[in-house]
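Just the one chain here, the form predicted alone, laid out as structure tokens.
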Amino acid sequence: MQSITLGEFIIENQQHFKYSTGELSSILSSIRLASKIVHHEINKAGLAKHILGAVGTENIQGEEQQKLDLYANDVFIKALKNRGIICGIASEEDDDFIAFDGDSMKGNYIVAMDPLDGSSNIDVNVSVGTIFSIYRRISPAGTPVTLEDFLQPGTEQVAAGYVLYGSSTMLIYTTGNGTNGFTYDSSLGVFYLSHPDMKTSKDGKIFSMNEGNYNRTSQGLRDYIDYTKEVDDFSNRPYTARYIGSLVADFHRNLLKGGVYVYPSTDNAPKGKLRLLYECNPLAFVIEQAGGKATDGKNRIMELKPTELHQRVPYVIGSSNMVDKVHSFMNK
């Protein structure tokens, strides 16, 4: 079978882009480049002590920043800025969006990203990832990017995806014409198409949630958790409980094997924990293109209108029938 590289695939499928130009191809190429650099640094994390551990500062979320968080953030920002096509970036690691000046103001696109999801797991050699979302700006080209350019519903995404840095590094993305996965061959420095037209099953056996929050969440969700543990051969229960604590890794497993991931509202986090713009929306786009669903427990995630840059929402994502079952318990 002929091997197709990520670069070849992007070029061959430009006609399917929502806006058929070479600009989006260039942005995806920048993400490819940055992910290679981050992959290299992650793979030597056990030896390179200068990139392990916390910096001693917190991001806008109140989360302790890891050294590799800031490194990955810097790498992706530089790679995207250098193309001159992006007019602004919103990152989990920055308090406000970054507005590029000069010729970059002519750019037609903005990017929202979590440069290193699950970075606290680096110290214990657990998989982490990068999540990205691309939108076409709504403000006039040639002017500074505005907050409104970022506060668009997920339905307006022109591309989204993630990079998983695990036993192998994979880049998975969609432009609204299916979900495709590419595996990195580090010996050649090339991503190859390994998972064409990915589809998740309608049902699954995996339930992913931090059950430490069991007593902090709603009675309906507690009832669902109890339901997943009941013995019932007809519905293949009990389900298998799998929770890594790295969103990209949990999501990727469920995408391939079938399952549901839940991060609900809790007593101490009534709006949930995950961020709508650069975590929930991009993965929702990916899962929908693979046949799954993503909601906030009631509403389709991609139809929510963001009201702030770092907005948090409850999250239910995965195999469609499993998402529906979670809803049936949460909305009793």
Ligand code: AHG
Given for the second form:
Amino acid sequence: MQSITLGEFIIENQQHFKYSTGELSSILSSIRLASKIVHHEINKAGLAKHILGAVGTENIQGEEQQKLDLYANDVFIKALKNRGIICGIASEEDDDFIAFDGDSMKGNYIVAMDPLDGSSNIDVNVSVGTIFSIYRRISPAGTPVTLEDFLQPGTEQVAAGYVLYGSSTMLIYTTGNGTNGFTYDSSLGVFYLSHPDMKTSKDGKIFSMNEGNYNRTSQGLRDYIDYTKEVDDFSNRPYTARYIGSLVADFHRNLLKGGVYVYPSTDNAPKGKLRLLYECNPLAFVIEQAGGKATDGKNRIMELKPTELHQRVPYVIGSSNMVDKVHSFMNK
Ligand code: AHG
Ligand code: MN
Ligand code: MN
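To complete the pair, please output the form predicted in complex with this ligand; the form predicted alone was given just before.
What follows is the entire complex, opening with the chain shown before.
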């Protein structure tokens, strides 16, 4: 017999949540539904040419949009809008936030999301994901959602997580009471609790970075990269280099095995590449709840006050002692 389902878990854990009105549970159920729909579409990607490849447009950040980026965006927005609990959504794929009208304006929550992370990996059959972050609005319920509702620091997140469409599909999330992972049984259409109360190790051996950027990064980080390659049995080096180019997949592996992921500031992208609202804050909440750390190379990610929707930020995330080690080189 399988263990507890995601639906059961959401309801059972509602009592731990400060506002136990059932609204957050309903939002998580919408995310569960949307992720099943996207899972099924992604699993057809090798066969269905109409969902492979680029659309021919760019998002506001100048990145080529893939058909599945827009498909996933649409599915998550529709699922979240349906229940009238969310008053607005900010998505990596939309220039501005979407303000819902009608009854949805009464909703107390907003969602920020990266509907499809690692989408350039779709055409080559590599894992991709969805990353989400949920906040309570600041503006009064019943009025249109405002930009300020979305520009809250990550410490204000009430829930966050990701779906990994990998060799199996998993949904991992936290509401600030630990991090839990669920694996999708596609024959039954049910997520089961497979990774209760996940904890990442304090130390690890995996280093994940696009090292093609080596010559574009700071001297301190270059010294750290050289350090990861040195041979020293006592400190378990050289580390193992692993980087697939889907943040969710790189993050997930390091969460389970112990490691550090770095997307730094570079000469041509001084703020790094990853987005504070859609990628960095949600995964920071997940890793902190699993005992790890996330920073911009200096400051705790979740304490940064966002100034714009699509803000980018340098990112260091993973096992706490490894994050500290990266800092000791970067801030010399
Ligand atoms: P997205 O597909 O949502 O635009 O995100 C891509 C991100 C992230 O998933 C990944 O870690 C990073 O871009 C890879 O960037 P590089 O190709 O520069 O390494
Ligand atoms: Mn992404
Ligand atoms: Mn994306």
